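One chain comes next, on its own, written as structure tokens: the form predicted on its own.
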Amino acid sequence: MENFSIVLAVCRTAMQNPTDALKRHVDRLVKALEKQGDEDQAVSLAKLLTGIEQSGKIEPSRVILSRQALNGETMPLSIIPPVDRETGASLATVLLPSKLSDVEPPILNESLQAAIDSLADEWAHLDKLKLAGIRPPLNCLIFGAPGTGKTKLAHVVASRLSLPLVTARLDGLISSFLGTTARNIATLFEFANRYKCILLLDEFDAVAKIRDDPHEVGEIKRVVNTLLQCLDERSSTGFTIAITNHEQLLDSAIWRRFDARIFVPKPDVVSRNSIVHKYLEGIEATNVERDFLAWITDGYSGAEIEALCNALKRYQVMREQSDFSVMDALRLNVHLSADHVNSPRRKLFLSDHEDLARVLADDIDFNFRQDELAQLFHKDQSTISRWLKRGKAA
């Protein structure tokens, strides 16, 4: 809508003394804007109705300014993503801001969270950077082990900026037809460049592999060259986030295309404790049992800790409340979720409790007290004291 800022100002002034008739007319205008695809404007007006905006304060201004600094059209609600010409398969999925509002951010360590906040803040103030003559960092590579929350991070950034998220699983772009993969990549970027949006390239290593990889056919060089060209063209026009679990497979020229490169590690001890407390809600577990879960999940990803907590909840539901034991449930889960990766803490948990108690007492991150160990192992403190003394004597 032309002159929308004037219309918004008039509506805001009128809504200081709202009547039912005025509310109905503003609601009609919101629906009309949604129908014609002006979602940003519709959201701004809708906030007047829901009371999100406070008098004299224009809350969405930072998002509106950043969107004005982006090239492209506003994405309509009924958008249809591009498809592969040969198979008809969709090359991407589109999530509009209204579908991203409920995304829960992953629990990260403090320094990484600060880095993510800094990047999102720069993206929200593109206009400020451009006015200062500074080239904004419009692309970001996120890498790390599976289950560490990389995809959630992309969703959270899109939600914070209130921008549509165009997600392409790059392994789905690969075609057996000669030249089709490169064409699919070009088609995907052409679609994303047309609109104000964030382009998310998931499973990025599927097409960004090292060009001299002896296990790849010559076609991979053409694909990577096309990808490099597309990234260069988009680097000054729109946001791009790439995600990979296998950063070592990426071509070196790909790395240089990204202004921001973020490593998402597996959660540290503080983060594990926060994840356990979050996902164990509803379980009758003591603080020492929660701390022990944070201890034993050393080396787990956030997704693995969440899965463990859900398993404990299932155990509780299947048994009488009086029969529930976190340690018994955990022992059963360890047997049901054997891992090919050796975990000394899991192995120790299944062995002698006396040895485990001594390790827990000496752990510098947790430093379990004797009364806590007695509670954990359902023993009296004199037994725990005897265990620890035998360990020191040995």
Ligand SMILES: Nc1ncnc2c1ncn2[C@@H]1O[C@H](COP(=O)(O)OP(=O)(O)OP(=O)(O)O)[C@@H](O)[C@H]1O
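In this text, the rigid core denotes the largest set of C-alpha atoms whose superposition between the two forms falls within 1.5 Å. Residue numbers count along the first chain shown, from 1. Model, not experiment: these values are computed from the prediction. First, how it differs from the form predicted in complex with the ligand.
A displacement of less than 2 angstroms separates the C-alpha positions of L360 between these two forms, with the rigid core held in common. Core-superposed comparison between these two forms: CA of R386 displaced by less than 2 Å. Relative to the superposed rigid core, the position of the CA of V26 differs between these two forms by 2 Å or more.
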The other form holds:
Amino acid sequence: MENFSIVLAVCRTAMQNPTDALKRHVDRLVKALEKQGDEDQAVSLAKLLTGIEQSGKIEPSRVILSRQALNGETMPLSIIPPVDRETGASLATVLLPSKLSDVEPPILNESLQAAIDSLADEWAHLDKLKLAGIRPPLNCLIFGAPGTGKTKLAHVVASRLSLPLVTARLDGLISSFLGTTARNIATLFEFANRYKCILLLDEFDAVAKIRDDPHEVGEIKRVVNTLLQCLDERSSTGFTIAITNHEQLLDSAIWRRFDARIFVPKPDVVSRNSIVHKYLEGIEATNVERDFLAWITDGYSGAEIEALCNALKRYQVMREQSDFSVMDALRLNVHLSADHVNSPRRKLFLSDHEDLARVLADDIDFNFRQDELAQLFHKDQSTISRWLKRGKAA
Ligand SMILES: Nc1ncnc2c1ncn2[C@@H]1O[C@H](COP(=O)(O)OP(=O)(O)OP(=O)(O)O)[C@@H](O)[C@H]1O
Ligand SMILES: [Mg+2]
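Okay, that's the form predicted on its own, but what's the structure of the form predicted in complex with the ligand?
First the chain shown before, then all remaining chains and molecules of the complex.
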């Protein structure tokens, strides 16, 4: 495309306040560029959609100023995380910023992305807020269904702030030796408080789950109390992110400790479109097939869409190029992942093509045209037109 650099600059400026309509137009432009073989231009533009450009949004100097406002020492490169005294098992893993720099941000629904950006921005302006006498929330709870990108999100925040990420797997801390759990938690927080870092408490509900054990009432109280105390002590000094899939299991006292609580939902239609685009790279698929994948993955998590795209890639490799059809491969995959996602769209896909075509033609998000449906179902347009008319008559 001629003058692409100008078009890209216009899109980048416009995408600073992205609306659904704008994203769809940019997406259409990406597809058009792909169609005419301008792959590099399509990739540059697609990056605006996937938010890849956003990961580097906070300027380095800002990050340094914010880090100076944090308590603690700078973590040495050769740091060894604390261990369980009895077993010698590590209580945490440490990821230094250099290891986090290539983490790709999950593709999130627009309003959620804006909320995360605003929190990360506050964290990056810690010095400024402190100077103004304002205490920003330093801890945040992320919750939502499995595979929605929660852990990835924590990694992205750490990468944006250029801080080491100290990750505790609480199920590991707790499961083996209940008697030492409280001490392990205290040791872990002590370690995190000593350095400028983000403490990540992944699978946080493990703390709540031990409540189910009737023999351990005293120990559980001790563990929860230690945790509350540690969270309180840390709340004014260091960043803490806790993640859970089972927020309903969390003790209300723990829940209240988190000023920011972020729900990560399953991706909406715009995000599904971008996720399909991202993970389908390298697959021979038409635009309408990609749109259909975004349609049928309603109710899927990001991880499930990724798994589906990987399965399609496998089918493509296993078959001769000419023999590969996204729809056929998708049908195999729906059978092979029968228990994964129980969605009406998958059921419809496996049943009647005519019904499916009618639903697709009426879908308010996609409004599949007759020529697109003809391409999708490998039929001619008159057949599709007959199907749609038959539906109207019935
Ligand atoms: N919104 C998304 N956009 C792009 N990729 C995603 C998204 N959500 C998940 N993924 C993919 O799925 C993988 C798993 O995501 P992640 O581990 O962050 O999910 P999670 O919510 O922490 O899951 P769990 O609750 O099972 O721990 C990611 O590494 C990424 O490849
Ligand atoms: Mg996770």
